[in-house]
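What follows is a single chain, given as structure tokens, in the form predicted on its own.
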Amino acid sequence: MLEELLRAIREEGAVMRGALAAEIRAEEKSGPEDLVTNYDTLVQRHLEEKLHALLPQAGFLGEEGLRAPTGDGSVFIIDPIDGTMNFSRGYQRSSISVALARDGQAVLGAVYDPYLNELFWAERGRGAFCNGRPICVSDRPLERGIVMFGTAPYYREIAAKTFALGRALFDRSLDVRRSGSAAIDLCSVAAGRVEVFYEFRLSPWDYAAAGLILEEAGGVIRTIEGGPVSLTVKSSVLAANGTAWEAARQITQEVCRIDP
């Protein structure tokens, strides 16, 4: 099934990559920063059709809807375009994310960046890969690392602590980055390109696939409060390689006033 799933994702990435600016129609959902485009809907529909053919009993949880499973509880968790605002503006930092979960745990995950033609994937217990080559997190400490973060723009009430933590981590690292696609950021940690990622509120489809890829690459992903991330409800995310994890966790606890 893995090969068929990866083929489906590549096919939909070609749809994204071939989109013309004049063809992209964006609509606001909860506000001007929360967009859905006709391509989000199109890509998700295509993926559901193709994945349903691979695993008919599976349910679907995605940014554009939910369908309950009818068989063993398997659920595909889909973000058809992670980084919709980027996509709608022609800023080419967006991805397709698909995870397969069973019993509340991701067992397979794939993230495709169609603009760099990078396809990341992992199966639980079998390692992580990018375009067929094994990947692993770096061993750089926070002081020699790069931090990526998301601003959770739909929730402006948490902006102050988002940027307070960004400043604290900037003071202890080489630099900070923001791409606008949590899935790409987490895969960047997995591939050893950066060392830490955080965001105070994400949906399961933002991190389900990339979180598994990160873990299989040797990294750590937890909530900012220290617990496991959820595949059913929104969650905060703190992720890092094993070397930078403890320092990032301690700084996060101090800034957010979380008891250890």
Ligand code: IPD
Contents of the next structure:
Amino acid sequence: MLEELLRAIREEGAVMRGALAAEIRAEEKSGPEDLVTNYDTLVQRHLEEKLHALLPQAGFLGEEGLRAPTGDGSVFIIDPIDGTMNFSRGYQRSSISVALARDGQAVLGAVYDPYLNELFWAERGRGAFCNGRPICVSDRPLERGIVMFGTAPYYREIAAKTFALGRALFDRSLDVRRSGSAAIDLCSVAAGRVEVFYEFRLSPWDYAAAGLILEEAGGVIRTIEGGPVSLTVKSSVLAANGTAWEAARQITQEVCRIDP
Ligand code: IPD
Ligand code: CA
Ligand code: CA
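Other form of same protein, the form predicted together with D-MYO-inositol-1-phosphate (IPD), not the form predicted on its own:
Entire complex below, previous chain first.
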């Protein structure tokens, strides 16, 4: 099952990688910053077909309007292209994200960056891997860390908090980054390349797979308010290695004035 799922994701990565600029057609969803391309729908459709053949009893939750109710409590959570804005412009920083959840908990997650040919995956309780090699978070403290964040671009009303926290974390770390793919950002924390990631509003398909990969790599992922992230509704996300976690959490609470 895992091998077949990884093969399906690699195949769809090749579809993304092979897309010629002239073939990519983008349409706006909620606004000009929220796009869907013909490749988002194509990759989602291919994944749905292939994963249905692997596990016919599972339901589907996919970003591009895929809502098939779950039969036996298992559901595939799919972001066919995480980083569509990047993809639509040939800025090669996007990924495919697939998680399998059972009874509300992610049990398997895979994120593929087709441009770097990096396939991250994890099964609950079995560790996290990138291209077959085990990965783990770094032990750098925040002061020696790099912070990644997403701008929640579809919800402009929360931008002030996003950038206030970015400034506060920048002041306590080495530097900040923004890639345009939340799944790659979370995998970057998992692989020990950066130390902290946050975004004030994401959807389950953005973090379901990468969140499991991060936890299996020894990291922490919670909502900014402090609870578990949801696999059914939108959540804020704060993620870090174990060493930087407490400082990142405290700064986040101060900036957001969250009572402990
Ligand atoms: C987006 C990316 C981006 C994040 C947005 C997401 P999409 O996903 O993950 O990094 O900042 O909040 O919606 O729309 O390209 O699949
Ligand atoms: Ca996404
Ligand atoms: Ca997407």
